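Only one chain is given next, in structure tokens, and it is the form predicted alone.
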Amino acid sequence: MFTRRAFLGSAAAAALGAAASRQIPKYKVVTPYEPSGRLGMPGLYPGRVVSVHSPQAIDEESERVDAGVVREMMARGMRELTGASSSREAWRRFVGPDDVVGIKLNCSGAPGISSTPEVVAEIVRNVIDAGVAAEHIYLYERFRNQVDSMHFPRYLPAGVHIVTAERRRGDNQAYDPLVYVEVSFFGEDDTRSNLMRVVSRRLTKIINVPNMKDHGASGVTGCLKNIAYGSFSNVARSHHEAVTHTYSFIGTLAAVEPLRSRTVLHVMDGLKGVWHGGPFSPDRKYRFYPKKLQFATDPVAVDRLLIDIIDGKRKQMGAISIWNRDPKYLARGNPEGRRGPNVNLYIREPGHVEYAAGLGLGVYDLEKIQVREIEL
């Protein structure tokens, strides 16, 4: 059965209250696309999250993934999310033979942390079983070098496409000039962030596959940040010195059409995660192993749970909270250096998840989030 999570942490609530009073930059959203269908975020099941855990999913020492266990986790999670009697029926709630399906990878921390190839391959297998031709499936991400480091073709059937926007940082040919968000954060020269052309002009449905990660600017990087910053160009400009505008920029990008309407499912790859130093993972000492997959159509609900997962792990490891906004922990002049677990590169903005809820992207209140936990 689904259970409701109680709200944890008065400090988090206080931080959110303080964040809500900040000034929001003036955003200009330009798109010729209108909202379409009923599957887009927050989707068919607002506020519902299925979390499947298996101790056998990944070996912590070798980081080897058991594909058979992943298959069972995927089947149980999708059936539970949808109430379907079979995996094929569950997947057909979201995709079918007439669709062109995008799978939004998260490779920003590759090869240390990434959407796991075995998880991605199992999603592809199920999408094909639901009637979508392999040639109509596109794995996509922004940066070619990150994707190449994961060797996804070894795990995929013939015909599946892998598309990236930038072979070199700053390439813009793969972005759509007709779909963009314009905003000046710090007086930068280029004030536009454009949506990837494959999203706007090719795909009809998107499945989002983020990781459980800490992030030095946004606090956490989960469903929302992966689908937003991972689908648009020129997003790192939202950070400057200690200040980041991830608080409002992440949700603003995620809500742009057609990205919002076409993103129909989120599969949180929590086989392993990063509790400090994210979104990258050059140092294994900051990795941990939740050994979970989470399933939802609501990105806000998943990310609200992620906040507590990451902050709880940081507390366990003796690190400062992602809600901590004290300037004394900023990297500049900090004796621990830039990489210590009690150092912030920016004033973190985990409040971006609640901001996205305010845009209608999902349910933030833990009292209203229904969680079904399955143990294999």
Given for the second form:
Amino acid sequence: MFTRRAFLGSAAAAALGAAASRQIPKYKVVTPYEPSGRLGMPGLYPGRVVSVHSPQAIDEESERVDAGVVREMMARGMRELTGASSSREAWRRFVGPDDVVGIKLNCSGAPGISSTPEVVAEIVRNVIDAGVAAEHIYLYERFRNQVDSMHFPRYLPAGVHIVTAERRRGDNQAYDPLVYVEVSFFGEDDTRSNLMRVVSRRLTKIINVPNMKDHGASGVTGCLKNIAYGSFSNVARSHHEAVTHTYSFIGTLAAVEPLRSRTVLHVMDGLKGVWHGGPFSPDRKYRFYPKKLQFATDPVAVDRLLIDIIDGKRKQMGAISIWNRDPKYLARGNPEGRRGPNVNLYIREPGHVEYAAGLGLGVYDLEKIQVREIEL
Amino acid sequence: MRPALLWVLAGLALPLCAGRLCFDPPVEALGAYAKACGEGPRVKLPAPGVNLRIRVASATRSPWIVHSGWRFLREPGTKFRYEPPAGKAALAIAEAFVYGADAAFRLDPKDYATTARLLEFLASVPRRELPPLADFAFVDDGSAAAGEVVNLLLRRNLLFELVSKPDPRYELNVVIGSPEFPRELASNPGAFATAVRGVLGDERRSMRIYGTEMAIVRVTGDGHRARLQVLNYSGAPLRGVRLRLRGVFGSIQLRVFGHPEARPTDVTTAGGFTEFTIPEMGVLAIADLE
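For comparison with the form predicted alone, please write out the form predicted together with the partner chain.
Now the complete complex, all chains and molecules, led by this one.
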């Protein structure tokens, strides 16, 4: 039996071990919010991941998504995650009529790769079916131009809101000045990263919809990075030259209240993936098609699996591992240029997933992660 | 450890008024507040703004800002001249105004209307003869290297007083060539400014700005009242600029050029600091705190 107390204790020990080998910046977390409820990360089902695969979910040539198949994948996945006998019952474990629900999109690679509109639309449909008014549903992301490129309104019922923080890069009005993490990484002048206001002041629950992607700084970008870097301002400052502080910054941000307590469900959108060059995907060269949706309340468990998915694909394609820290692969002076699969822009930090486990955000140990695979 | 904050009562205290700005020629389109320049030589200044490509002398990813505040501080008796290209007049005028510089302007006619509105705005700002606020002293030996350091200290929004020799009123006196700040370090003024900031410590800084690295703030005050003048070098509107000033102030009067209805938002006082947000601003915002 996996108890929450035992989980938190073992996770803290793991974090201490991992952190010992790196310089962790001094973080100051400022928030008036306290932890609340029992649904927040790692949520109702620590260490549990349901992975649903369907070869019909997406056509690799046209990249057309079959909404009917997505519906079936989601129904099976959510029922399996919760043990509920119906989809409505499954979704009601997380959201209800009194909630204002945020759906955290992942549009950093748009339009090449993004939270798929058909997947987001199916989530919205289920949330409404669980009793939430369309007017109480907010799709959110940081950058307006990225979201616009995906044309989400075509897929959504009337009343659903789409909120972005930065119409123009650097706009700060949509961030909450009272909720922030203060840290200096490289002597930058602006040392605060603020949480989006819609998260702190409007939403009661958040459903996170990341993609299966490689990331030049953090190794992979999955649940943790999408909810963290995608909800706070001024985060790109954590990378400079070959160094990135994603190792500790991602988990630190994800653990900030009220973000941690309000993020209740993760739907990993793995219909498409990116095995190199992420988080961007300007062309199809580095895209692949896992054709999976994964369901979990534990972001660490999903991202732990993602590390192996991305690294496995890179190995298959002859690329260096995301764990490779050899300076000879860094971009500066590299004969392969800046973009090849054997070039690192930064020393990657996939260890950020284990670090987040140490902050109590989920289960990292593969032996303790229960994966239920469903084939449609 | 005694507090580093000093309200500088001696030294540089430039008057804040539009009276030292003049226009050549003072065309009618500039309105009633534009006065003509007198005779005599003037030192030409570059048009202010941001250069996103040049990152020389910077220890961070911060963009390079072209500003002349450091020239005004080092050469208070000098007469200056701007010939800004179209679109840059407002920032140049605002910059000279904030530092009380004696500056002449030759403008592109496309900027006449904006300039007339800006001069009207500046004329509406109440005169407040407050001394500059400083957290440390910088010993200026008059060298070119010291000038570049002053440039970067100002650009990094570090508050200092220029002195000719170490001033015992300050806990931190920054001297180029001292063991703490060796002369070699001054060859990279950005790194030098970073080192000064490291020794001072962010927690001991009297003023901080968040939400942008494209603005320079001039702070004056006397312990009971303070004025923060925010210059935006980005070339685009700034939204959600957050300011933190040491001291607990009950009243904040905000004046933003181009935004007559602007009010400070999310005002907080905690830990001996007052914080507030400027919702949106163009080239210049002025906050008076009491």
